[in-house]
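For reference, the chain that follows is the form predicted alone, supplied as C-alpha cells.
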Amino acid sequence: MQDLAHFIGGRRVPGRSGRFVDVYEPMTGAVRARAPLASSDEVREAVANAVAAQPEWAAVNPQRRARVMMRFVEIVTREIEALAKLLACEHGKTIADARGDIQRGLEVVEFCIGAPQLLKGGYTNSASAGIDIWSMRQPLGVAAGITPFNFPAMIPMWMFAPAIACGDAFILKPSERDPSVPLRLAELMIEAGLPPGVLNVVIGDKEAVDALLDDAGVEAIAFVGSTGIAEYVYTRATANGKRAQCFGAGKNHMVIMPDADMDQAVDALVGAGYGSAGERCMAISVAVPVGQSTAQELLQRLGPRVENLKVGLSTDDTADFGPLISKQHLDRVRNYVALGVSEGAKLLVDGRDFKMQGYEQGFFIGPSLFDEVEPQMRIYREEIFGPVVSVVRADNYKDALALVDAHEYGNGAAIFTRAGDAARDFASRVKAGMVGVNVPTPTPLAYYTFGGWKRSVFGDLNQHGEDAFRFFTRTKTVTSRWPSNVREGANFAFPTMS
C-alpha cells in the first residue's frame, strides 16, 4: 500500500495534517492506497504557490500557452493506457469507459489550443469623433476547481484546461476517493511545459473545501457534486465575493414516443442506464414511454436485456460495467432498491444480490429496473446514481413533456421518436440544459457549452466551451483618445456618442 502526497510548486508533498483516507480498488474491496487530508495550512501553501506563479505565466501569449495544450495533448495520448489501468483500477469502471473519460477531457484541452482566438477582443475604430474603443479579456488569476468521484479524469481537465490558457493559476481539489489520475495528469502538465506553481492538486474534505472557499487568493471556484453541496459551495463562495459555477445532480428523462424505433431506443436505454454503473450525472435513470402499447413493447424488449448484463471486473473486455466506487455507496444503491419495493413500484430485475465469483468483497452490483413508478416516489426524484433504471409510464405526450418539466433537476433529456414536429417541440420547450433527440446522452462536444438547469446548477456559465473562456477572465474595455491640438474645454454633459 503506497501513501499518496499533495502536488504542490510542481512536485508532490506529503501530507502533514497526521490525516488520511483510505483509497480502495472497488473490484477486491481492499485498500490500495493512503491519502493525506490537506489542512487548511496546506491549501494557503497551495495558493500562494500559484498566486506567486500567475502573473508570470499571464504574461506569457496565448499562442505559448496554447503550445503547453498541445504538448500535454500528445502527452497523455502516448500515456492513455497506463492512465486508463489507473482510473479503472481505483474508480471501478472497465477500462474501455476510462478511456472514454481520458478522451472526453482530452477533448477540451484540444478545445483550448485555440486560447488565442478565444481570448481575442473587440475594436471600434472611430466610434466617436478621434475616440477608439477596443475591450480585452485579462486572466482573473488563481482558480480552483473541487471535482466528484466519477470522473477522475475528465472534470478535472474540464475545468483546469481552460483555466490554465486563459492565463489563470489553478488549485485541483479532487474526489480523495480515486485522486491518483489527478495527480498524474498534473505532472504530464509539468511534462508538457507548465511552469511549477501553475496547477496544483490538493486531496482533502471539507476542510480542504472551506479554505478554498474563504481564502481571498481564490478568485473563482467551480464545482461539480451533488446538488446540496454545490448549493453550500456556490452560496459560501459568492459571499465572499468569489465568481462561482457548481454543477448539482441529475435526474435525466428519455421519452419514448409510440412512433420510435424500438430496438434503437432499447439499446440507448441500456448503455445510457446502466453504463459506468449508473454513476454518471447525465445517466438515463428514467424512461417515459408514451401510451400503454409502448410501455408494453418497451419492457418486452427491455427486461431481457437488463437480466443478461454482465457484470464484470474493470479489466474485463466483455464487461458491460464494473462495481461501484465504495462499499457506503454500495449499500445506498442496494437501499434505494428496497426503497422502491417499499414505495410500491415493481421491481422486474432485482441486482441487490450480485456476487461476483472470487470477488466477493468488490462493491459490486447488478442492474435493476422498475416498472410503474411514481412522480411522488424518492426513487424518482431523488439520484440514485446507481445501475437503476424506473420506467415511468406517460398517456400522451403532453403528460410526457410535464413529467420531465415538472422535476427539480434539468440536467438533461432526451427524445426517441420518427417525427420531426415532436422533436423538434420537444427541444424547444422541455426544461433541460442539454437535450438529445434519438441521441440518449446529450453531452455536448467540448466547443459547446455543458450545463444543466433548475438545480442541477448554480451560476450563470457553462463548463467547457466558450463560456469556459468568459468564466476564467474578466473583460476590460478601454476608451482612448489622443491629444490633438483642438481644446474644447471641461464638459460636464453625460458623454454620448452624437
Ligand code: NAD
The other form holds:
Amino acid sequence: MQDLAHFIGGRRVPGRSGRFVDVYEPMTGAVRARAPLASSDEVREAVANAVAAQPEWAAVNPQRRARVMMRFVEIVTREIEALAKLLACEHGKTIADARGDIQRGLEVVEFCIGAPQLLKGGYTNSASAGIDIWSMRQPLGVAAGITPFNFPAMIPMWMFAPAIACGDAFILKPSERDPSVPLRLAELMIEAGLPPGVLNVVIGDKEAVDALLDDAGVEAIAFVGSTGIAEYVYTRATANGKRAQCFGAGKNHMVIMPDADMDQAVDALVGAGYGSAGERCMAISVAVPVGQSTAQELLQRLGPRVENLKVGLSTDDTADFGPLISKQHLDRVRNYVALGVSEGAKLLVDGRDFKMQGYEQGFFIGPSLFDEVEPQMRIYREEIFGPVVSVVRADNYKDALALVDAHEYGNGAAIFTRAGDAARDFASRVKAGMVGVNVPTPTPLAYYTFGGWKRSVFGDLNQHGEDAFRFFTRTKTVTSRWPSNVREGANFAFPTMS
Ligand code: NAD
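Since the structure above is the form predicted alone, I would like to see how the form predicted in complex with the ligand looks, so please show that one next.
And the full complex, kicking off with our chain again.
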C-alpha cells in the first residue's frame, strides 16, 4: 500500500508524526493509501518555507505570475483524464462528474490569468494643489486554505490560484479523506513554473488546522467545510488577528410554482438532488411544490424517475451517481433516512438497502425520497449530504418564500416558474447567496463570486471573482506631493477638500 507524503518546498516530504489515516477507494471499500497527519511542528516548517519563498514571488511581475497560471491550465487540461480517474477513485463521484470538478477549478485559474488587470489600483492626478493620490493592491504574505472532501480539485484551485496570482505564498490543507489530487495539482504548479515553496500541501486533521490558525506567519485563512468547523475556524483565526473567509453547509430549496414546466423541474431536481450522491453544498435537498395539485403532479413524475436512477461504479460512464465518501458517512446517511421515518415523514423511495453486486464492501446507497416533511423535523433542518430529497409542501408562494428564509442555511435557492414577476420577486427577496431561476444549481461562473448567506458563511468576502483578489491582498493608498513652488506653510487643522 502506498504512503502519501506532504508537499513542501517543491518536493514530496514523508510525514514524521507517526500518525496516519487510511484513504479509501469508495467503490470497493478497500484502503488505497495511507495519508500522514501533520504535527504542529511539521506545519510550522511548511509555513516557514512559504514565508521564505513569498517575497521573491511577490517581486515577480503580475504578468509573469499570470503566465504560470496559463501554463498550469494547459498542463492540467493535458492531464485531465488521469486526474479525473484518480479523483473519481478516491472520492467516489463518477469520472464525468470528476471532470467537472477539475474544469470548474480551472475556470477560476483562467480568471486569474487576468491578474495584471485585476491588481491595478486607482490614481487621481492633482487631487489638490500639487498632490496626487494612488492606491495599490499588495500581497498579504502567506495565506492558508483548508478544504473539504467533496471537491478535491475545484475548491483547492479556487483558493490557491487567486492567492498565488496576487503574489502570496500558500499552504493548502486538503481533506485527509481524498488528498491525492490536490497533491498532484501542487506538483503540476511546479511544472508550470511556480518556484518551490510558494505552494505547499500539508495533509492533516485538527492538529494541523489549529497550527495554521495559530501560526503568526499565516496572514489569512480560507476555509470550506461543514458549518460547525467553519464557525470554529473563523472564530479562532480572527481572534488571532487573521483575515478569514469560512464557507459552511447548505440546505438548498427548489420552489416549484403551479405554472412551472414540470418536465424541466423534474429533470433539474433529479440532477441537482442526486448528482454526486448529494455530496454537494449546492445540491437541492428540499423541493417545495406550491399548492396541492403542483405537489401531486411533481410526485407522480418524480417518484419513478428517482426509483430508476442508476447507482454505479465511479468508472461507469452510464451511472447517475457513485458511492459515498466513507463507511462512516454511509451509516450517517442511512441513519438520517431512518430518522425521517421515525419523525413521521413519508418515505416514498428507500435507498438504504441498495447493494452493488460484486462490490458489497463499497460505500453505496440508493436514492431516497421523502414526502410530507415538516419544517421542525431534523431531516429538514440538518444537512444530510447524501442522495436524499425532502418534499415540503407549501400552500402558496408567500409561505414557500418564508420557509426558505427561515432556514438557518442560505447557500442557494431556486424557483421554477414561467411567471416573470414571481421569479423577479423571488430573486430579489430570498435570503440566499446564489439564486436560480429555472436553474437548479446556480453555482456562479468564475468571474462572479461564490458564497452563501446566513450560517452558510462566516466572513465578508466571497470565493473567486473580484472578491478573491480583495481577500488575498491589502490596499495601500499613497498621497504624494513633490517639492515645488507651492508653499502652504504648516497647517494644524485636519486637511479637507473644502
Ligand atoms: P468538514 O468540516 O468535515 O472538513 C472540512 C475541513 O476541515 C477538512 O480539511 C478537515 O480536515 C477539517 N476539519 C475537520 N474537523 C476539524 C476540526 N475539528 N477542527 C479543525 N479542522 C477540522 O467537511 P467535509 O465533510 O470535508 O465537507 C463537507 C461539508 O463541506 C458540507 O457541510 C458541505 O456543505 C460543505 N461545503 C461547503 C461549500 C461552500 O462553499 N459553502 C462547498 C463545499 C462543501
